Each structure stands twice: as C-alpha cells, then as structure tokens.
Amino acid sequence: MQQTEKSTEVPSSRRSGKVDNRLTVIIPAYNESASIKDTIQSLKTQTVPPEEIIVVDDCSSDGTGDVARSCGVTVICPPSNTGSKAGAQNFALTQVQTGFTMAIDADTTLAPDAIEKLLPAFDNLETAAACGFVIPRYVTTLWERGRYVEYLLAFTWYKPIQEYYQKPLISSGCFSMYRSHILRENGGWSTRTLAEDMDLTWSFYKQGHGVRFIPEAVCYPIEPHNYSFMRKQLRRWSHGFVQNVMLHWQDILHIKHLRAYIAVAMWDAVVASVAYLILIPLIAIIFSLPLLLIGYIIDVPVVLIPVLSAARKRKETLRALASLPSFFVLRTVNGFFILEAVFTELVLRKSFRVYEKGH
C-alpha cells in the first residue's frame, strides 16, 4: 500500500506571525470498517469543516482503508501495525500542516457544530487542548446503559467543576482538539502508558499550558456492548490511570487543584473499591447484617440528582432511570479492575502494556 507523502515544514502562515486557524483531523483506525464512514460523514458535515481528514489505517484486515478512501479523505498506512492508538496518531502527526489538530476515534460521531463550539477555547493562547461532552451513541445493553449514566454523571458534575478551576482531569482521547505546535513540542502522544490522553493532559499542565472542557461540543462514541469488550477497555483504562499516577506524581504535587482531583480519584478507586468488593459483603456475612448491603446503593441520591438533571435537559429521563441499576453493576466491576491494576502496577511492579481494543 502506497503511503501518502507530505512535507513536515512549518506552514508559512506561522512563520509570518499570522494565526493559522485551519484544522486537520486524525482518525486512528484498526478494523473499523463498520463505523468509520459515519465518523467521516459527521466531520464533513460540520458547520466549520476541517481542512483535511487523515485516516490512519493501522494495517486493518477488514477493508477499513478502502471504506475511508471511498469517502474522499486522505488514507495513510504505516509499514506495520503501530500497536496502539497513540502510535497511529503520531504516524499521522508528521503530516499535519495546520494550526490545529483534532484526534477522534473511528467509532465516534460529532454533533454538527462540535468543531465550531470547541474553537473559541483557543482564543486564549495558553490553551493547548480542548475536549467536549461525551455521550454513548447506543444505549441498549447493560454495559452501554452503565456507561451512559457514568458519562452523564461525569460530564455534568465532575467535569464542570474541574473546568471551573481550569484543570480538567483529562482531555478525552475519543474527541479532543490541540494546538499543533504545542502537541509537536510534547512529542505527540506518548506510548509510555496505556492512557495516552491522560498522559498528554498532565504533561500540558506540567509545561504550563491550559486545557479546556466545552460541554456544548458533543460527541457520540460507540461504547462496549458486551462484557468481553468492556473488560478490555476497563483493564486498559485502569492500568493507564495507575501508570500515569506513578509517572507524574512528583509533578502533580505542585499543580493546584489537579492534585486534589487525582487524590480523590485514587481514594475512590482504591478505598471505595475495597469497601464494595470486600468489606461490605465480608462484614455482612460475618456479623449477619444483611442490611449492611444497602451500602452498595447508599449514594443513589448523590448519583441520581445530577444524572436526572442532565437527562431531563436531553429529554431522556426514563432512559436514565432505567439505566441506573446498570451503572452500579458497572461501578462494581470497574472496582475489581482498578484494584487489580493497583496491585499489579504498584505492588508486583508488573506493568501491563498490551493495547487491547475495547469497542
């Protein structure tokens, strides 16, 4: 397969001091023939369309590249599979000649004005990255419903608080825009952890750059629909989070607000998971206190209020109520994976590095 060749020279608009507001979108894709056409179409119909769309066909075996070419976009293929989303994105970054770069997953579509809504975040020259609101495209299975409630809670409660203090915990890898020259100065997306988007976000903070969360910019990824895919995704996310804490902890201590968010996240991940998976059932059995099991749902009101508030605005109240039990199932399962990651990475010092597709 012939590889597209482009110059990596810095655009003349930047050399002359002019602001380059053009955008290139990178879509890393491995065996995404079933979804990539929708992704490309949602990009082409944006109110502010990108200058170029580059699909990285990471040695797919299902005709992903052919589907993308039929949509009239640039398709490039590395000589061998890069082994991760970060690797595929870096392969394309060398060909980006625009002032802004967007990375979007090949199973994700955008609201028609998503790009338009993100761009004003970069009016501040200190902004290196901006991300938007994430909501599952399909909400049918137990796992999709659990993720639906999880995202409503995260993107209408936690994320706005983080944005208020100008320290979003992560610029979501499924849909984020970057200032190209800052992205290059960082070396693109690192492959040293399994959560390249978190690594990149925290690296930006360390370098003094800003990251923004813009809730009006909405994207719709396809979430894992069964346990097999969810297991792969949760394992990758859990190990990626722990790897980033280990990598960045000394820098985090000096970054106001971010250190608090990560401390709370670690507390919730470890202490809450131990309580859900071990302490509550153990005490209930030993002391014959079945009522103690109410601890699994004692925070239902705390979850329900922001979730129903967000669902009401989206006219999805019944969907949110019906999906709530799935959220607690997902949270419990997620607790197992985060504890496994903490034990493996911190105690056994065995780092998990296999990038497994989770969708």
Second form
Amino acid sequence: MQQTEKSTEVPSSRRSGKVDNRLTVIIPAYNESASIKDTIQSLKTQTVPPEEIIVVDDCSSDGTGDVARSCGVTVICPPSNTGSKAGAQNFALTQVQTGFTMAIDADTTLAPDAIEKLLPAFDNLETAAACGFVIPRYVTTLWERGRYVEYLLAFTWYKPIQEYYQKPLISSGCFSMYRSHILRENGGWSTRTLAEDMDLTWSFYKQGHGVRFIPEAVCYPIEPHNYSFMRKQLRRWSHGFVQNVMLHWQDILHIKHLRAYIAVAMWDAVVASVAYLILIPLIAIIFSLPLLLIGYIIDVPVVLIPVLSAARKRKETLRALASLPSFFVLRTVNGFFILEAVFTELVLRKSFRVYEKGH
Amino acid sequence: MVAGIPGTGIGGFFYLIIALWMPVRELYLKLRNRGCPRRRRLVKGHLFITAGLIMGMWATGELVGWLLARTGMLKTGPQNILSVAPFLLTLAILAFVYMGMHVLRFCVIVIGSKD
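Provide the structure of the form predicted in complex with the partner chain, given the form predicted on its own shown above.
And the full complex, kicking off with our chain again.
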C-alpha cells in the first residue's frame, strides 16, 4: 500500500544516484547445514538479486559454514557463539556497506520476486523497515498445520488492518528489510529481549520512523515440526512479547494505534489463556456441563472466513480446512506459555534470557 | 492477534470495529484527494471478509442457541445466543481496556511533567 498521505515519497524510478539502493542480506546460522543451501539459492535467483549475502556461521558444529561457502557467499565467523540471533546479526552489520540490509533466517526461502516487491516500500523516506507475508514451507504435522492457519489468519486479516493504519505490530524477524543507516543508528538488533524483531519495530516507531507490511512479498520458513521445537519457540515468543511490553510500555502509550493493538493483544492473550486452560474445563466439570467445551471452538467461523479467503487465493482450500483443528490445539497449548511468561516476567520478575533455537 | 499469541476475543472484536471504520476513513481521504487505489483494494477486500465475519458470528449464535435448546439448557426454545447482551458485554470490556490504556497514558504524562 502506498502511503500517499506522506509527502516524503520518492518513486524508485526517480531516485537520484546519491541514494544507495544496494542490498546486503544477513543470514544468521547455527547448525543450519540442512536448510541454508535452499535459503541462499532462493536469494541468488531473485528477480532483483542482492549485492552481497553474508552468512554468520555462529560456531556451528555441522559444517554450516562450508555449505554456505560452497554456494559462493561471504561467510564470517564470530570468535565465539554470540548466544542469540540478534548477536549474530549485529556481528555482520558492521560489514554492511549498502543502503539496505535484509535479515533472513537460515531456514527461510523467498518467493522469486520477494525482494522486488519489498523494495518499493522504501520509496517513502520515513520507512525504516518492511516485512512480507509468511507461510510455512512444510505443512504436515499438527504443529505445522496449526501454525499455517495461524499465519493465514494473522497475515490476511489482522496485519493488513495494522498496515492500513500504518502501524504493523511487528516486522517479522524471519524476513525483513531495513534502511541500513537507521538500523545502525538504533544500534542494530538489541539483545535485551528474546524478541529482537518486536523490540526493533517498536523502537523505530518510538523514533518516528515507519514500518511497512507488503503482503505480495512472500517468504517460506520451516516451522517447528514437533512439540520439542514448538515449545522452545512458543516460550521464546511469549517471553519476548511480555519483555517488550515491560520495556516499551511508557513509550508505546504515546503511539497512536500501536498502543491499542498491544493493549488488546495483552488482554486477550491473558484472558483467553485463562479461559482455555482454567475457566472452561473447571466450569464444565463443576457444573457437569460438557456442552461448555464448545467454548474452545466457538470462534470457528471467525477464524475460518479470513483463512479460507487467503487459502482460496493460494489454491489451498482443502489444506486449510484439514489444518483448521490443529489451530485450536496450538492456540490452547500457546495459552500455557503466555501465562507462564506473564507469571514469570511480571509477577516473579525473573527475566528468561536463554535463546533456545526452535526454528 | 499476533502469531504465537492466543486470543480472538475482544481483540477480534476490536479489529472488526476498526475494519468497519476503514471504508469511512478511505472515503474521507478520497474526498480530500488523498485516495490511493491500492489502499482502496485492501479496504474492499476487508469489507467482504468483515461482512463474512458478522454473518459467521450470527450463524454461530443460531447454532449454539439451537444446541442449548436441544439439551434443555435454554428454557425459551431455540434462539440466537449472540444477541444484545454478549455484544454489549464485549463492547464494555473493550471500552474498559481502551479507557484503562488512556488513563494509564494520562498518569504517565502527569508523573512525567512532575519529574
């Protein structure tokens, strides 16, 4: 969506030669030898290829660096494991010499025109970051199916509304592009929370910059395929969300729209989780009302309509229908991790800082 | 809603309201010559989804009302359970959260000015 309300827009075709439109892609990687080749290939076959691809081999033990080198990209290695994705990305940021920087996960591939679609978002000089549509690459297990429906819902219904009001809640860390000098001014990706992408997005808003969501730019990450990986990811995301709310709440209160998104998200996350995990089963048992269990799926139509709208365009209607039950399982499991994060971070004041890789 | 964070309760309702506001805002911008075809397409697409969501909620209310009547939990016979009361309750909770946020903002401004 072009933000014609702003006067700072400069069409790509008319940009002066002084503006550096070149792009460097940073791929942080720790033991990603199985997937990094596909990621690099998808970058090299872009309709608008990047100037440079830097893989940060964060002391992998599975030969990730060798696989990346064989693909003909720059591979750099920090002296010791940086401990987080943000740390690895910052290590590479010092070597970026282009006007734009893109961060992509080592298990994520891009649609061939993803970069081409994302670049015009920066025609507006106020844009600091832009992200695209995320769809799981594999949709087989219960967890992948749940995440598939979750993404279809979020990226078809919620995020375009946030984009319309010019405040996407988060520029997803798995695939985002940044204006390099603004990224550097911000100190790169902060390691103070477990959700560095959320932290960066909210920091940009605080500084008066814009963030964009471009649904035509599509990426395909590998999502957690089993509970072990999903648990790590949900724990990291839940703690990251609460940590960011605790860190930014005073500043967020002054940012129109964003404050409302976060307030309702926080309320909903806690209340819905308490309802799913405690209220519904408890009342159903105490009052012998099994019909109350319908509360778990009462919003099926509300979820189904945006999801089917997106799935029909992607010619994946049957896949979406078959995946729908998994969404409700994932949502209920997710409730546990949100409550655990709220209790640990807000009540016990114990900040969870261990970055566990969960895809 | 954010991927990885559960809930479609008042959040869902909130987004429904601001989605319904989008055509009004777009019309206002168009009248001021600040319209944008791309943005208009988004609004149009979301208007269809919003209409579908409202019909879906109504159908859910009918279905649950019918189920409750079948099990004898509704003495009045089948009726749409998502009528005025739940709607107002959700709206009240949303208003409470929204007002609470602004009260907090006001407090932060007042405390900030004293410092």
